[in-house]
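We begin with a single chain expressed as structure tokens, specifically the form predicted alone.
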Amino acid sequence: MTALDLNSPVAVVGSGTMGQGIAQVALVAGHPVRLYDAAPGRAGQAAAEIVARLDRLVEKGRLAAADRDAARGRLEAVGTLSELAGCGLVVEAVLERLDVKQQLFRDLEEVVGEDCLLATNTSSLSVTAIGGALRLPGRFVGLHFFNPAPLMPLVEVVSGSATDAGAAGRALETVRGWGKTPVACADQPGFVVNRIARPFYAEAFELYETRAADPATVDAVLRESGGFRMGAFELTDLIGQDVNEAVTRSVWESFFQDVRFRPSLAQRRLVESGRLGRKSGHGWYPYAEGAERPEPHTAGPEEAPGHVILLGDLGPAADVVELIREAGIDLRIEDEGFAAEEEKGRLVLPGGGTLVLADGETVGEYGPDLVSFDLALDYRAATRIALAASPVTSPDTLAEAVGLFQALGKKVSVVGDVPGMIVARTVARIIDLAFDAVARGVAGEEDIDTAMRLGVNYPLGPFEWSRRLGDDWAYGVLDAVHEREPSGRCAPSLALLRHAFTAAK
């Protein structure tokens, strides 16, 4: 399948932030671009804003002046839809209302030729439903750009139920020709990124609502241990609490209120209070000039234990063993009487207390005098580790656990005793939704990994994470969490169960 010829004009309908960004991408790629907005004079203003951004790129040395001049000559603001006749592609970026989009495309179909690709940039509405208003729905696709469109590399190319394979292929190659990374996906709620990213926010909000940890601590653990670029609370403040909550609610309602996608009451209250994040000056965090940002909980200094006994295999936390050796702490391996297939790997501290890697159980279930430590993307690179203790854990054992990780060069946050802690349960749920998406034909594994790395800057794609942690790791965590929180929200999918048990044979 070939991309749209560069001589073929591209039209963008809607001149807001996304419309301008998409127009700039097509313009810089070499297409003539026609920009239309229903508000009189708005398209002309938007065209001037695009040119101003191109000027800034020239000033920064990112665009040649000659290329800027050529692009400016290819950009045209138009006042009527009829002036879009002859375009090879029309991309819509207007109000997120189904009726508005449907009427727009009905009107466009009366103007453009039958070989013109029609595309919507919707992030939350059904591509199939929008295209259902068309006489020729086979040429209709979703082109979901991410904001800011000129900078973000990912574009989800969404096929509705009636989209022709040829139209989807042509759209995909056109986007690739524009220097973007397209991923092909089916028209299901949230597409790829907004579907699979829901647990990143949901688990953080759940931890806050159950008072397991405050926002600053959760964010710090997700960043400094989980390897995420931003924590869930600070990221939703950046996105806008109203925008993030609306996407969550849209996905939830589109899945007929599936509990796995349930919105957060705490976030709803934040939106109702007008605390929308950075744009309103306050969200989870304050942003007024001079406002002090809350600090994450960080344990005070403790002495490092003189020795540690290793029993069994720490699995995904095996690097902790090497870090203990490198820190000069006496590591003793005593596996005698340890049933590796039945018992969890653990570290025994000098006072007799034990440390285990978080799974889906609570700390108190393991027995008395125990501390759990959270999953890390890379224990060597992590700068913070979360610990959880039970009500019967002795203060001395907790102090020894804190001192151990501090001796390894880590800050320590002590959080509430919740199944799966912070990073482990979040990563497990992301992996689960990824397997479920593949099983339901949303997208392939490679495309999903690409989408999550490029669309939301995850340090690893879900399938990369699964391979690194072990084929049955995510299932084991979620199965245990679900047993303790039987709402169905964390219940592992059938696809994840099949993967875990197939891999075990």
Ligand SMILES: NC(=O)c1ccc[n+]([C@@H]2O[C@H](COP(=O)([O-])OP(=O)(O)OC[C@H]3O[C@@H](n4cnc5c(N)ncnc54)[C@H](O)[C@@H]3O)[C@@H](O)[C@H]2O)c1
The other form holds:
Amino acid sequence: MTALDLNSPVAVVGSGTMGQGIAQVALVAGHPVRLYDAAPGRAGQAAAEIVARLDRLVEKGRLAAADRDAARGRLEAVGTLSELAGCGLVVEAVLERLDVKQQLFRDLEEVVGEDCLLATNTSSLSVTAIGGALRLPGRFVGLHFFNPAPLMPLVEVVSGSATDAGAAGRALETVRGWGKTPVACADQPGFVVNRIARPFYAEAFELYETRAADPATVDAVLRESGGFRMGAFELTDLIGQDVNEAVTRSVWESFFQDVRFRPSLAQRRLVESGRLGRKSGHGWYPYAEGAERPEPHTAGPEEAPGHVILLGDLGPAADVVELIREAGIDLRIEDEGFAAEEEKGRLVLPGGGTLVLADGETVGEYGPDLVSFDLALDYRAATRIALAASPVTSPDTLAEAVGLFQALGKKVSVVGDVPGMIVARTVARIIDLAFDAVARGVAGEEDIDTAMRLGVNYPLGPFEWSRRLGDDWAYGVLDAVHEREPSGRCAPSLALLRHAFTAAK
Ligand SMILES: NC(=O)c1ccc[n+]([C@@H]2O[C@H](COP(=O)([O-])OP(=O)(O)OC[C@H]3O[C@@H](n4cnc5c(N)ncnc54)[C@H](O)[C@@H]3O)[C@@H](O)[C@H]2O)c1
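What would you give as the form predicted together with this ligand, now that the form predicted alone is on the page?
What follows is the whole complex; the chain from before opens it.
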């Protein structure tokens, strides 16, 4: 499939945040671009803003002055829809309302030729529903750019039920030609990124609602242990709680209120109180001048244990064993009588207490002598590790566990006894939704990995993460979490179960 010819004009309808960004991308790629907006004067203003942005790129040496001048010559703000006749592609970025978008495309169909590709930048409406208003819905696709469009490399190319494969292929090659990384996906709620990213927020909010940890601690653990660029609380403060919640509600409602996508009551209250995040001066955190940012829980110094006994293997946490050796702690391997098939790999502390990797069970089930530690993306690079203790965990066992990780150079956050802790449950749920999405035909594995790395900056794609952790790891965690929290919110999908039981065979 070939990309749209660079001489073919591209129209952008709606010249707000996204429209301006998309217009800039098409313009710099070499197309003539026509901007239209329903608000009088808005398109002209937007064109001026785009040119000002190009000027800044020239100042920074990222665009040649001659290219800026040529781009300026190709950019035109128009005052009526009929001036979009002759365009090869129209990208719509207007208000997120089905009736408004449908009417716009009905009007556009009267103006443009039958070979003009029509695209919507909707992030939450059904592409199929918008295209349903068209006489020729085969040439209609979703082109979901991320904000800011000139900087974000990912574009989800969404095929509605009536979209022709040729039109989707042409749209995909066109945005690839614009220097973007397109991923093809089907028209299901949230497409790829907004669907699979939901648990990143939901699990953090759930931990807060169940008082397992405060926002600052969850954020610190997600960043410093999980390898995520930002924690869920600080990220939603940046996005805006209203905007983030609207995406969650839309995905949840579009899935007929599937419990796996259930919104958070705590976030609802935040939105109701007007604490929308940075833009309103207060969200999960305060942003007023001089406001103190809460600190994550960080345990005080404890003595390093004199020795540690390793039983079995620690699976995805095997590097912890290496780190213990390198820290000069006497590591004894006493596997005699250890039944690897039935027993968890664990570290035994000098006082007789044990330390296990979070696996979806709770530590309280095992009495006073168990502490669990959370999953880390890379135990060597992690600067913080979360430990879970129950109300009955013996203070001595906890102190020895804290001292051990401190001796490995880590800060330690002690959190409540929730199955799957923080990173482990979050990563397991992201992996689960990714397997489920593939099984339901949303997109392919590689495209999902690409989308999650580029769309929301995850350190690894869900499938890469799953391979690294072991094929049955995520299933094991979620199966155990689900047994303990049987609402169905964390129930592993059939696709994940199949993978766990067939991949290794
Ligand atoms: N902001 C984001 O982060 C983001 C990311 C991806 C997708 N989107 C989607 O992109 C679209 C636009 O979002 P935005 O943030 O740029 O909104 P925005 O409010 O900044 O801009 C919307 C523009 O559309 C114009 N408009 C409204 N109705 C119109 C009509 N019938 N015809 C022509 N122009 C009309 C408005 O005057 C306004 O200038 C929405 O569908 C949104 O869901 C937004």
